[in-house]
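Have a look below at one chain only, the form predicted on its own, in structure tokens format.
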Amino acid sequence: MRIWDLHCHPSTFGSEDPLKAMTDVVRTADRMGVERMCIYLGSLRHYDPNPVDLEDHNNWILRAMKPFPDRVFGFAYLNPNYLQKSLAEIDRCVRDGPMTGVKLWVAKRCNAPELDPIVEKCAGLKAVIFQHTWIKTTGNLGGESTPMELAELASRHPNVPIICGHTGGTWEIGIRAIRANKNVSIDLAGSDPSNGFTEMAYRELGPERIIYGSDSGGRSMGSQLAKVHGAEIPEGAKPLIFAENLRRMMLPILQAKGIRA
């Protein structure tokens, strides 16, 4: 079956050179049977990147994308603490460039009003919106969002698709937190490949709101693929999770850009 990986960080594959790093990602994907990958973050060093760093991150991803137009989708990294620069990066990288989505990480909690103009601009472009979420036992970083905060943002934009990255890590809480928000899909990436994650998501959300991602190279593609391959869910749900849900979400912007899907 087709596999599209929502969640890849080429900079974690051991090289600071985007072409070498992306070559390693593609080699690994070939071995794992992964057809296409979404990539973002030129490094994991900047939790609150200034406008110069933000542009550097996105330029890194643009360079990584270039040799692999049939394998890679790039997402622009944004920082709502620099709202005007983030909106300009959406224009530069998505509207006028080859990227097809945006990545929001840990700079500002996503229930803040600064997120609203970002969501609205992305909605107008049909760009995919990916928001990292986590629930840490020791407490989140100052700007790190929870699924509960994402549910607040999603409630303000009920017609805009948004992805809950990592499902909060503590997925039993994360799944329930966004369950009522029909416009929110969850990302399976990043947490341990523990038994029951995909099964609970299937029961609580249905198969159409679950998207496969690996968080590689922070996690191995193999261990994350096992969350779906080994899940006790109907076999007919697995193609949706592995590729079709993400493909359906991305299809409007891919068609607008003339990108094969």
Second form
Amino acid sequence: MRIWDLHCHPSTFGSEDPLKAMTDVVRTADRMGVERMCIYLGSLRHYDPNPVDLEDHNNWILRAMKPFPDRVFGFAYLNPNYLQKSLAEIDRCVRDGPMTGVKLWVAKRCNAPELDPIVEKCAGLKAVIFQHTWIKTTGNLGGESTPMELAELASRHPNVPIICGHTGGTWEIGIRAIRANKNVSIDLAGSDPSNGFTEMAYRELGPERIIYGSDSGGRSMGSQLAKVHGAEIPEGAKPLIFAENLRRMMLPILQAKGIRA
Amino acid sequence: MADYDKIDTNVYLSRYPFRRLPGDEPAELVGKLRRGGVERAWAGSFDALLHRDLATVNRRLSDDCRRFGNGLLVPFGSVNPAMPDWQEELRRCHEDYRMPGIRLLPGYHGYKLGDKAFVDILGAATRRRMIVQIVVSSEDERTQHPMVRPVDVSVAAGVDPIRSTPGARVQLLNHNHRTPADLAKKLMAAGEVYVDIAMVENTHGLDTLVKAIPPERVAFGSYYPFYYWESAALKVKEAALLGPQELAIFRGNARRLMGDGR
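Okay, that one was the form predicted on its own. Can I see the form predicted in complex with the partner chain too?
Below is the entire complex, every chain and molecule, led by the chain shown above.
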């Protein structure tokens, strides 16, 4: 079965050198049967990166992905608090560079109007839009989005595919929050391998809106793969979740860039 | 990953209080474990998290372990040493139900490992030659139900009680990254202390663990059905351990902890 991982952070694999880190990711992915990986963030240091930080992050990812052009897909890190710089990074890294998506993290809540030009620009390029979300019992960070806020953004752009990162962590609420937004897919990555997560997602969203991701190296690839391998859902749904849903979303931009998929 | 017969030291019967789980019927749970190659599973009861009448919790656990699995399920009852007459619960677990150990839940039952309550029950269980499992964490605090938020157990306070209880056999369940390696080493130096791998996270998390602490103190535990059972098994695969180390984690270390080959 093909496995594409939507959510990898090579910078958390114990080396600050992008090539060494990425080599480790690929070695581990080989062991676990993972064929392709989407990667982003040059470190986990900057919650609200300034324009220089943004460039540094994205340059780190560009270096990491370079030796693996058909295996690793880079996403550009953006910060809506620096909108013009973010739009320029989309031009530099996606339109004119090898990246195929964007990563929005915790700098600004995603229902803010500054997100609209980012979504529109990405839609024009068919770039993947990945927005981190959490619903933390302990309280979210100031700029950390919830799936409810993502649903607001998605409602303003009903024809643009958007990915709900982590499904809000508290997935029983996250799944409900985006259920009505047919343009939103969920990311399984980066929460405990809680039994029933994938089953509920399958029941409420259907098999085509669920995308496998690991959030490695902050998470074990094994613990995250278990969310699909161990799920009590029809076996026919697993190839969709493991690879085909992401591949379908990415195919236009991959073909435009001449990347084999 | 070789298809070893495994001992899973961390499974639960009955109902998790906050959602139904696939596999929370004993027959389903046994089927899942058998398909994973589990020959023995040390089982506690989710009812013990919040029920006050632990006598009936432990009786149901004992009954279910007898009724399902043909000996696959080994009951570990729960005793709350902060409750009156806990000694009788411990006696029943040992004498009436022939349990080889108990599973303590300080995070839900409201005591610390430095408290007299823990010192007393550790001593009493050890005199009965019972294993004492301590549940360090039950769930990521970020996803807990907002009205019920048990705190993770600080295991540092357990070093002195374990050191001063010769013969104690202890396993920390859901041991996680919050226990730094130097503290884990101190615990293991204090007595016969093991950990399971259910909550060991990060890519290379298990490799790192077996380098940081004696690998013969690491036992397979899935925390099924709260977690997908495959999570623990795939973490072992990810770790790329040597065959003897893998075998020790899957069953050898748990057998040594049990002491009698059960």
